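Here we start with a single chain on its own, the form predicted alone, put down as structure tokens.
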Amino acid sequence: MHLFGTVRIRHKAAFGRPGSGGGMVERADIAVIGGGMVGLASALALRERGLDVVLCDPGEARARTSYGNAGVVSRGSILPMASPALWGKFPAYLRNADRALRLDYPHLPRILPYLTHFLASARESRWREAAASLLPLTSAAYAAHERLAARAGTTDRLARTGWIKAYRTEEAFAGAALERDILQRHGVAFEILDGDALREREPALVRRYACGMLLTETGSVREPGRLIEACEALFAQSGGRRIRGSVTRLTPGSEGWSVTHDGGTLAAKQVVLAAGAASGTLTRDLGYRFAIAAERGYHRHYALHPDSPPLTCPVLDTGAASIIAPMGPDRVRVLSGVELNARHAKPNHSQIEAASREAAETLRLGGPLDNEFWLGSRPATPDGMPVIGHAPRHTGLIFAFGHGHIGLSTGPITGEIVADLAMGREPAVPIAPFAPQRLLGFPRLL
């Protein structure tokens, strides 16, 4: 059988060997951990380039922040949270009066390494070398997910549809002046549209807005969970095997790395670390404490009003701080801000069924289509960077984690990354400002 060529697929008997226990463990060349987009990217590209993948993961697909992303993939991505607007709103985030952002207090004394990294990120020098450094990755991102949408079959779900962040009032898109200046510095296309062209633009607004920024260059993914699927259908046509199962433990050897997982052990030779914000807890056995925290977030899909002309692209309302994207023609997914807890904490539905007021008020909605709300953990670090590259004292481990908002976005341009790296090959983009260094140990406020 042959699959990418020339690469041959042996049989999995061919990998096991003796156990300490008598049972067999499985071997690989390169093992992937996380199999959400960025995890998924990087098994695909890996076995493309002829390497045996085992990709470990629960299968629990609504779990993964993937599933319940905006789709928005846009060049103009290049702004982290940390901003310096921050200082203003800070007496609000303080008293979880801004829906952006809602603090659990008792969580907070756990992720004080990243809290003090993310204060010390919010100034405009700091802002405007993170946009520098994104701007590669997000520039290659869009024809990265071409290239992945084209061998998964999923083309009819990604296009050029461009996306809307959407002011309430005069004073609000004024206060947004230094974003504009950096995506125009770095050559981010956009266009600024009044209230009535906005209201041409996306007849679907029954909101009335005092004006909009559109970023042309982008492009959003319907149904980002669907494109999930196939990818994982793509990667085990490929030939590539798949762990459903939880690490729980990293271990180097003198031949590579023991991972150990709820059914056993596998045996490889280089590993992937791309469990989004679960990544910290198999670093942290191995010497490195990452200042990253999960950045939680909800989503809930609405259909439109048979009435309602359908929204064509997805749109950021500011004044809300939420955003709308539609998912199909008659359907839009509801995503609220972002919440600083415990992966695993109970959900706080305070922000999503705000946002699904204030969504209620924006187009004509029909009933939720979800029995349920979504509930996601972002990978979060405070300078809103992932984190791309070798680990600093282990050989062959790779780390891919740490994408934040553009885990999406970003993911298949990682996984080609990731790719070269495990082939000991430069990769296309500069990696340098995302390397693992950065953020390890208590940082220094600067």
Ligand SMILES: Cc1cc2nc3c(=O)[nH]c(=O)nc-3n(C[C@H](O)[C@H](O)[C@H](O)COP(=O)(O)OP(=O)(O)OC[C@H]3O[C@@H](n4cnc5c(N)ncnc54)[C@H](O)[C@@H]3O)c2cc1C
Second form
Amino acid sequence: MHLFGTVRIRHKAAFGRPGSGGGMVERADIAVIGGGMVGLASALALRERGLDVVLCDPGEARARTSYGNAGVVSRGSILPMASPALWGKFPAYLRNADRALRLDYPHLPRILPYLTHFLASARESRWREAAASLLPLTSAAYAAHERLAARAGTTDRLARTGWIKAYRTEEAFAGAALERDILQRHGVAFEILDGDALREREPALVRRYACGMLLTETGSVREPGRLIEACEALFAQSGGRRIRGSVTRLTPGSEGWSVTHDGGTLAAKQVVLAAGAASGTLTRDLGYRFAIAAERGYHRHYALHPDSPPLTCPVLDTGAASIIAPMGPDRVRVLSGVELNARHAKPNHSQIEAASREAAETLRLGGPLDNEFWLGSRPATPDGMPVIGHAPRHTGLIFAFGHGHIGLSTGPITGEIVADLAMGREPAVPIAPFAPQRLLGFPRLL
Ligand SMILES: Cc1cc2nc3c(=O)[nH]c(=O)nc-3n(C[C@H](O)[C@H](O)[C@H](O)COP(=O)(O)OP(=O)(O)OC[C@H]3O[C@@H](n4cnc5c(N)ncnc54)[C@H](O)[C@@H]3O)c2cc1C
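Return the form predicted together with the ligand of this protein as a structure block, the form predicted alone having already been given.
What follows is the entire complex, opening with the chain shown before.
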């Protein structure tokens, strides 16, 4: 359903000025580019503060990464992919022999700045720093989701389910000691369950694991796409306006911004760029070349066997480098690891096919519920921290992208931060570590 198609554009052409296509220029206090979790949460928070907001998005539900993720909302999501453990796995990664990562070699020269930053970040000191910087954001994430769900009428989709990281061997568990140390230091609650206790906690698991870590404070969103739809409806109800199309250019002017899109031009005093993995394309014309990349990921839904108990919480099978997340009492979503490839490159199903095979030995699965695999792009930064803040060289431009693996969970709190920035207020969460400047230019190697 095209929720916004029916919304009357009340302010359209209020100031009547010819647009690029010969039409009239629409005007707004603020334009939000991108209608995923981050953009929608920003648009809603800005409406709540009384601003006249136009949201620009092509409106394809499945094109949003926010549609297809695992739905995990965890205070413990403070450990970026660029970890010191990377070096031990490096030879396997280079050979594409570890399912956690698939490298598309022809694409790599295009993301060299990202790769260089990534490798520079993969040190214990940087990992610890990033965890400390992310903690205030992830700590505020669940409460922000609760507030959003209450407004959007989706509280039944959000629950403190916990989430499990399951280890197939004692060696694999021992290899994650640093992770546990960091979580413990930051007071992130977890329990270690041996194989039997894990089975008791999650009877749907038929695979025999050595042990598991249960992150008890973690919540999850069932069918995140439904939350996104509800946010769209709420935005429309709250008087938000919508342009269904792609933004092609941002042009600064003396009174704000000119936002060129498929259907014409929008004049806005401020702009929020929240276009997920596509954000770098729009910043480039303004002279910002961010060291970011699309970390692609896939999913497919499967029915649970009628005799299987329901899966009660998302499970990361560390041995398969994949997550299985419940999307209802009788169905699960199997999600793959990371593929470094161009956003629009042809899909490569090797990781999700492997993840699906593994999942069939982890749970009692019935048949697949979709004909096709879903593919989305995590908007990834090399240090695992989002880019949130004012553009360094332009006024009235707020960046809110690069949420990587944690954008569904931290999207709502990012929206609140963005609204504070737009209103000239100090955000409740410290954002200095997320400053855009850190990903422009060369990485700090020491
Ligand atoms: C397999 C997988 C599992 C994941 N699991 C989790 C998880 O458990 N928990 C979690 O927190 N995160 C998870 N993530 C990450 C999370 O999904 C992303 O971080 C998040 O969805 C990013 O939200 P976003 O709003 O920035 O981007 P998106 O949801 O991708 O939205 C960006 C929007 O911008 C639009 N757009 C692009 N270009 C333009 C343009 N030029 N003009 C206008 N609009 C434009 C797009 O069409 C899209 O609608 C997972 C991701 C994947 C792939």
